[in-house]
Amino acid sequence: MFSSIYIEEAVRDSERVEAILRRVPGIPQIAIQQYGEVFNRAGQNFRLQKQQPALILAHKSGRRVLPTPEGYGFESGSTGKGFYFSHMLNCVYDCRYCFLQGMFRSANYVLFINFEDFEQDIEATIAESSADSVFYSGYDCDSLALEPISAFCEYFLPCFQRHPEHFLEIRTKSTQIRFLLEHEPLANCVIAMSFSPQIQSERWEHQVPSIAKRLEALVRLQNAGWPVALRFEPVIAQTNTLSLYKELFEIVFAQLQTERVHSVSLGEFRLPVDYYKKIVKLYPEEPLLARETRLEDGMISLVQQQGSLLQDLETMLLAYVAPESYYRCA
């Protein structure tokens, strides 16, 4: 699973790495004293790296709690505020889209496991905070694709059991659920689940379970009473992008109950300048990545053949959803 594990000197006698290091035993461990000495050096390769990643797991100083980037979620109430928080860095999964392989100069795996902390500042938040805030998790990572290593859901979820009036977003392509399928379903945490068309999965979403394993999970979690939430994230157009995602929306909503579905999103494709640049030099044989752009206040987007693209797939998608449930990711 990983090739080694690095482990900060300040972390290192702690339970909760004890724990870790019990559930993967037989890898290499490696001291260091802050794992940005690993984790940020120059010269690494992203794209070797993938291939066989290491954990590093660490204590997360600074701010924990962030506000969300403009239109990056749903909105919960006319008063309520976005959050995000990342107890990791990376994904396991190898989305060729993905702002990560720009954004980090490694592709290994950084665990914060101070969760305390995070708990800390997520009470400090609330507190300044209006009901109906939302808090997301998945922004620098895939929350639930380590949860049988990491115990995320398990420490946080009691967090906002205390906070019905407060809303966690868990925002994954994993099928790791069994903590969830577990544990008493709360109505303000939505496990939010991303898409793509069948063709584009399997080309550009590389080792993501496949479309049938994570709709199967999504109806698991709707049966046991789990809020889900649907993101067909991101849109990237082609010739035929209508009938693909009339396909997938046929598929999706034929299985799923429909009227409990929590929100469901559209986005286009966007990066920032600097993060396309570095994936381009990663992968320069992505036809993906060599595709017409344009760029406007410092973010890439794809130049879509089809102008009204995500105007027709919002018409499309409104047939299956209510309005209400339904936002464009900015």
Second form
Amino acid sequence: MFSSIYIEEAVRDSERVEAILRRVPGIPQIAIQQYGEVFNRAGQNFRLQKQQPALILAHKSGRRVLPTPEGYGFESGSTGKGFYFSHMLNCVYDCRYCFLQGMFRSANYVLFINFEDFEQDIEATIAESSADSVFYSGYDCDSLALEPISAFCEYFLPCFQRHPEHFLEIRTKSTQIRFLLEHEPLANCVIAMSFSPQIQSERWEHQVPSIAKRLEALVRLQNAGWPVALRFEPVIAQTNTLSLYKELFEIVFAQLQTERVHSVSLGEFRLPVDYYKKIVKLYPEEPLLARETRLEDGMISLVQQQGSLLQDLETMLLAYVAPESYYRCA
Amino acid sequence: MEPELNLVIAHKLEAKPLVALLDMRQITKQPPIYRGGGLRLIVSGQGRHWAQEAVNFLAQQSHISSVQAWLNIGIAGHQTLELGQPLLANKIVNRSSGEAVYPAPLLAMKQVGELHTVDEPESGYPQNVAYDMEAFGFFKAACKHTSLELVQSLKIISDNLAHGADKITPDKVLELFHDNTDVIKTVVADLRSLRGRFIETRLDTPEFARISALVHLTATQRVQVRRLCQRYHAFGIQEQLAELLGSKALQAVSGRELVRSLRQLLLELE
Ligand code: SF4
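Take the protein just shown as the form predicted on its own and give its structure as the form predicted together with the partner chain.
Every chain and every other molecule in the complex is listed next, the one we just looked at coming first.
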């Protein structure tokens, strides 16, 4: 599962680290002072490391809860504010369009194990916020994918159980839902699953569970009473995009109780230009990255993407969901 | 031909079995350098300073754009490991400064561990780690010349608390290397294959090489044309690119016109 486990000396004796190490026995352990000395080094190759990533267990200091960029999530339609926190950096999956490949120098996974400090910061943020604030956990990782090892949900759900007026969005492409199914559902904890059309998923979402498996997980969560959400991101234009999405929407909405879906969003494929350049260097042979692009306000998008595609998709989506549960991700 | 992998070895005694095993022949006497089968071996002398010097020397002999992997092989002491055990370093500590570096754990080898580079031979083995005199200097220097995943250090345990370094003989060194023939061959092969995967993303397309010979390009145009050629390949339409380049008219174009033509055709075909 991991090629090695790096452990910061300062957290080596913590109970959480002990528990994690018991869950993944037999992997070489390497003592480090500070995660940056492995994770942030210059001269690393993300693509080579992605073949066999290591796990880094570390302490997160500094700011742990940050405001989301404008228009990031479903708080934009309400009075609440959006925040994100990253208990983990990097993802077990390998989507070719993923911005993490351009953001981080290393493909190793960093798991910050001082959950208590994150919780404290979330509490402090809640104390200063009006109701309806949304906390996003899957910003720099997939929050569910490592659940059997990190026990992230197990720790954080009780925090949001105490604050039913605020939301937690767990954004994921994972089917690791066993803990959630064993837990009583929380109306303010939304499991948001991302989907792309079948052909695109097969082409670009390496190691990600199939659409059928993800949908099955979402249906089971919904049946168990969990609020579920749909994230159709990133929308990547190709010649028959509308028919691909038509097919995807038909499959997805045929299986879910549509009126109980918490929210649905669309977001186009966009990357900060620096990340894009780094990803191109890593995967020069990737057709997606060879397409004609446009640069606007420091962001790269596909030229073919322009026009009315998102509007057309919105129109299609609104045949299934109420306008108030839809938003477009900026 | 540039080598794919450089071996940095402290002593002639350690180099001898490797030269035989990897089928290399000596090409210079001072410093002692051997070549063969895409490999290059240098005998650096003892100590991290000389290991560092040896890396820099080989790097200077190489073309700036060549991508090479680096492997340091040698004997090492260890508090508890048995004689003859191989160990691939996953952490190398400079004992005199306390600084640590971390070779990427990407090779298949299971016997991995911590290695401390010391300035004087270590006979007390105070910690349960391996001890050598070169790896830290080697690693720091080699990482300046390539991606750090391509720099590794392999040690064979030659002495421990029960069998001190004073018992190491030339025959014993030969025996240790001989007993680890398979391990050495595997690490060399794995590292070469890792380099192969790395280099795949760096290779210029044949069309770019042709253009570079035909048309004068500014530095910016070189970057643009290089990427444009890669994009043709990414789309699998390199034949159209070859056709375009084959046309006589193109051979007299300026760099600017060439970039425009390549871009135009790509837009039409995308
Ligand atoms: S699942 Fe999300 S975070 Fe993970 S690689 Fe794919 S896009 Fe990136």
